[in-house]
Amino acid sequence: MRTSKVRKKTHNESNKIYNKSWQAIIFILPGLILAVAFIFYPMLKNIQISFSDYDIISGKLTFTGLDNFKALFTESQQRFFTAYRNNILYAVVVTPITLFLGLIIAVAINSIKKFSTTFKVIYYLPVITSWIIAGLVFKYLFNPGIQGPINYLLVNVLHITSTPINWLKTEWGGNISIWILGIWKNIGYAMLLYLAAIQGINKSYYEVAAIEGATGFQKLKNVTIPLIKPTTFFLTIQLLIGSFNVFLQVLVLTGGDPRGKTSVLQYLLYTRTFKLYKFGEGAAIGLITAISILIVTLILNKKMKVDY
């Protein structure tokens, strides 16, 4: 009798688990189908094309091994290495400056009593501004002639140089313009996340620091910065990934000129794929970009050792 009851109880529990599993599968299935259709399949197809010669008209794929990668690495003008260098420089310059300015602005806004919402809106406006519109504004600001506001300021107001600088048609002038645009667009995003993190810190930490005679800078260094480390890690990852996806600012500001010296990986992918119709090389650039982002993320995850 007792054995029969145990079997019945076990059977009922198995049925409950079975029903819950089906309910879970029904909820997961739509998302899984979309992920397979729009993420995993394109990813695997990109890997396949990167090792092939792809004819988009016939849809024919001919396996070529590493030929697409060799073509990128051995090109006489070394456009791939220049683009890769520019991505790294963008990450090295834009990421720390954006984090620093975003943190400073967040601390400043958190410390004021009035108009904090107004300042939040002002600093966040660039984030929601279209890259194309922002790029066109920056193209006007960095106009190579004396009528360009930046050149006018440098030549006629500050007298730093006697002749206007051709910002967008020189290697470093173009890169600096792209970096400044990237920093301007991302500061508001960093500011908002830092502000949320700072406002989530328990006030008792600051009260204890004040009792011990800590200055404002010491509170920032020893309390705020360590406690917002997860936010810094998240922002660093986001900005580094964004650094490998730079495209629109290059397209609008410089078009990769002069001779690809301001190009980046995504712009090179665009030109190889949609202008030269070298789909295999474009897919190879995409694969290299994905691997680079993965490596950077793993290294940062290990080095920063964030405990959530």
Contents of the next structure:
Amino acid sequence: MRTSKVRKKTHNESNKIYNKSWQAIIFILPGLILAVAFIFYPMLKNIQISFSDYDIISGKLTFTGLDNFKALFTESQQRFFTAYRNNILYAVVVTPITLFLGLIIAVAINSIKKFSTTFKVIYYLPVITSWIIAGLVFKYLFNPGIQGPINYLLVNVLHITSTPINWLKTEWGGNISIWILGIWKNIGYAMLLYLAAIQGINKSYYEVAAIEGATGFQKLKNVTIPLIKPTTFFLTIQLLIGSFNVFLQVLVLTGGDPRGKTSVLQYLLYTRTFKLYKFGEGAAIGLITAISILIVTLILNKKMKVDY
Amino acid sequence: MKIIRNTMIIVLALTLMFTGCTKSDDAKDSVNDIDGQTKEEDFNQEEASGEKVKLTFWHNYGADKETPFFQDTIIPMFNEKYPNIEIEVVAQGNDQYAEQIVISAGTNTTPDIARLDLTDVSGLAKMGALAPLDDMEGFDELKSNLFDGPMATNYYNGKYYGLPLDSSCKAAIFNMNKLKELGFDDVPKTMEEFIDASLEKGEYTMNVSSAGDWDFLPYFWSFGGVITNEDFTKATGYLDSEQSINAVNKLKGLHDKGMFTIKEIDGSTDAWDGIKSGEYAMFLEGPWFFAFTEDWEDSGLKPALIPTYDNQSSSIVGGESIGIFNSCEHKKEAFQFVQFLLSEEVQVLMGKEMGQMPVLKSAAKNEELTSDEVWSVYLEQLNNANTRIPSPEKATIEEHLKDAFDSILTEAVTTEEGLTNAAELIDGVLSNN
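Having looked at the form predicted alone, could you now put up the form predicted in complex with its partner chain?
All chains and molecules follow, beginning with the one already shown.
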């Protein structure tokens, strides 16, 4: 009698779990279908194409092993390695400068009592400006002739150089222009997140620091920065991942010139796929980018321990 | 309740499955179409029933002048002549147009007919997107009246996958005020006299945008350089030959002396701005320069044939082709539209009103065009305009050539090294054609 009651109870419980699972699936399903259609399937297909010769019309894939990767690594101008180097340089230059300037601006805006909203809007405007529009403005600023405002400033006003600099069509001129655009575009995003983090810090920490006689810099160093570490971690990951997805600024500003010296992985992917119709090589670049981002994220997760 | 939930899931899953299946069936159809025969029966049935055939035509004509004229004048002319064919004209714009065609080919959403850059035809043919036109009724007659240079770019693997629609080439544009400063009363006929006068004055007088093939090759060819043999199958022995090395060295010498500037390398003033302001005496450009520069006569600008060097000068062929896609179910009607656009009447009209250089030999002799100061120069220059290598890998070849010229001019490599390396790379590409 007792056993049958227990059995009935267990049966009812498993029924409940079964019902709950179905209810959960119903809610998950729309998102799952979209994720399968637009994330997982393209991902798997990309991996398949990267190891194949892909006929776009018939959709036929002929397995070619590592041929696409070999073609990328042995190309005469070493465009792949230059693009990879440029992505790393972009991450190394743009990420710390953006974080630093974003933090400084956030601290400054947090300390002023008037017009803080105005400043927030001004610094955030570049974030919501289209990359194409911003790129065209920068293209005008970095115009290679004396007509370019930056060259005019350097040659005619500051007299730093006697001849205008060919900013966009030289290896380092082009890369510097791309970095400056990246920094200018991202500062507002870092500033806004830092500002939210700073405003979330309990005021009593600063009161205690003030009683202890801490200076403004000491408060920043010993209170603010440690307490906003989770935001720094989040921003670092975001900016580093973003560094592997640089594309539009290269497309608009330099087109990868000269000879791919200012190219990046996503731009190389675009040119290999849509200019040269080398779909396998494009997919291989995509796969390498994804693996690189995964490795960067895993390393950061391990190295940057955050106490929430 | 449970039944409803389970039914919903099954319906969703089935929808997903069938969506995938439909796409692959379409793909199969379009592949079967390659020979251009399979849909013939459908066509005959429709013709018998007297139904109107609808065709889609994609183009990248300019929005200001060309598209309205094409839409409002050319298409009504066609409709009057062929009332049984309806053309749906889709203006795609020029940005990313080639990429859009590739994407449409990969997703089975191609138009029936499209205007294509002539250098893209062989690549699309290799992909299997375009239908061969050789067997179409009236093809041979049409071909015999088309210029050989633009026609050659449509050839791939033994068949023609497109027909030239409009052509272009570069001719010289001179600033007569600047020429006067150099001591010329009229345009120089030879490059030798122009170079001597410029070097004596010690000024920048010629400019190109980049060392890319469209900009650089007319100079390279004019100074005696060659890229491949006549049938475009071999670059070694040609691109790295002594005459090619001499041609590049000549240009490099002029560049080093500051007479010949390359915007992309030197950061010099844009050629269009420089020729108008009088900074440059000469540059090479297509006929559209005059369409976009209404005050060219008042600014002292003049079109002329490219000056000869060692008694020869060369220009470069550009322009667009028209192709019919394999997915087109009414290829006969599509070809009728192509024939209409390549009729003398339409070619002359498009030349006069849309700035499109005709590809028909008979249209090029038409007095309405030959009496025009600009067109007369370009039509004559077209006679010694060379075509770029017609190859499905044209972008890769362009990349190798630009890399070579760039590296040589920036002294990253010697002329011999740069050209030898490029010749070997281009040979590798050509062997895969």
